[in-house]
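Consider the single chain below, provided in structure tokens and representing the form predicted on its own.
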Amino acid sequence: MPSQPVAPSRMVHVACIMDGNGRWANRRNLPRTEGHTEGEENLARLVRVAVKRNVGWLTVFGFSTENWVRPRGEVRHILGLHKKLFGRVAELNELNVRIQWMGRPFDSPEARTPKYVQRAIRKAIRDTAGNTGMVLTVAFDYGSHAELVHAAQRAAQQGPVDEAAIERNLYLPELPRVDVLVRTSGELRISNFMLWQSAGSEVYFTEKPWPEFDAAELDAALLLVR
């Protein structure tokens, strides 16, 4: 690990996928929600940590397309903790962080965020819209095979479709390519984030579960894009 904080030469985008909640709270006998919970608090931690960083956009997956399958209360539990993460407008707005979201579009037939996240992801997006520091972006509801199919379809409307094409089409097409994709807990996959905007991209596996996931993690990852 470094021993100093690490400062990129140039602004990168950092993509996390925060895998061991679940586990982190198992083995402190805690319930898995009790791991969401922290993982939800640490994911403010590391906001703090990387604005102080040369981060220039910070991408999180929130909830994935098939985490739907979970065991309800346990979704209900992360459903809350993202509408107050969104709800960290005041934070925000002293870090001077913009907030974003992507997803399946709430007017799509398969989405399936609640009425009462919506509100919230909107309400974020607007009271933080001014700033002018890191933007996180927070994936919820979020599938990158959800993503690209999305883009292909809307191509097609428009015209041929090419990897230009597709590009315009994305989620977020703004969003510049990940420098460093980050998966923790130990698990060496990337599962289904990001895989357009990640070809190319730094990997940083590490064995600590998301909420462990401290500045030392965040200083090594950024390392491989010095």
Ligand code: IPE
The other form holds:
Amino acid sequence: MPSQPVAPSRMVHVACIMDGNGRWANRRNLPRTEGHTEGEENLARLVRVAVKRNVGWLTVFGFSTENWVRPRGEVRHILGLHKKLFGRVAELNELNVRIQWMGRPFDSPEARTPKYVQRAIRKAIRDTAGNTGMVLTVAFDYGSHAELVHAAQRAAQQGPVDEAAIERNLYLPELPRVDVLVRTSGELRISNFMLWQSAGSEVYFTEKPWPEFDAAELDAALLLVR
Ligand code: IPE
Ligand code: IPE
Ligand code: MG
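Same protein, the form predicted in complex with the ligand this time rather than the form predicted on its own?
All chains and molecules follow, beginning with the one already shown.
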């Protein structure tokens, strides 16, 4: 038996709820912010592994519509990390990865993404638009309920609201269905992440906190779908 998954027959979509940064830091007597910093570094490492494993679509939950109530300093730190993440254009280009974002549209009244993060997001999307390899989608200021309300409202303006109409009006209609949904750090919850897109997906729960979600973990998740 090969120790790694064999070449895929089709492009797999892995979606990760990146949880447990705070606990990772607590266990080391570090501030929670250090956990988020390490979580962002780990995402950069995991992108590399996912490309090697021929993953087609990697979607990650970076910040939810519910996360804005966290302490202001923690939120500010996480915002800075998203600016850093979307600034990794050279790495993404080297890996032929195209980056995308999904969340409450910047021009909607409820949107909370600050301007400087919006700029980083727009620039990264533009500067990686020509890449043809893995698609990395970062969910930021994202909540599935907000997405489905948005989709339903738009669908209703277009005609009869059926499943196809909802799908056409999701934030990123071109995202394929999720094949495997991952959640780290031992929580057995979905927390308002891609409820529509993961209706039929496998789920992989692990005790490991996000900063420790490594190649072996990704392989274990991929085994569920390959
Ligand atoms: C995930 O780690 C990152 C975000 C939700 C932004 P947490 O910050 O939720 O870490 P725990 O769950 O407190 O350990
Ligand atoms: C889910 O993690 C959101 C992200 C990973 C961005 P949370 O830590 O916010 O989820 P709950 O509150 O424990 O459900
Ligand atoms: Mg958490």
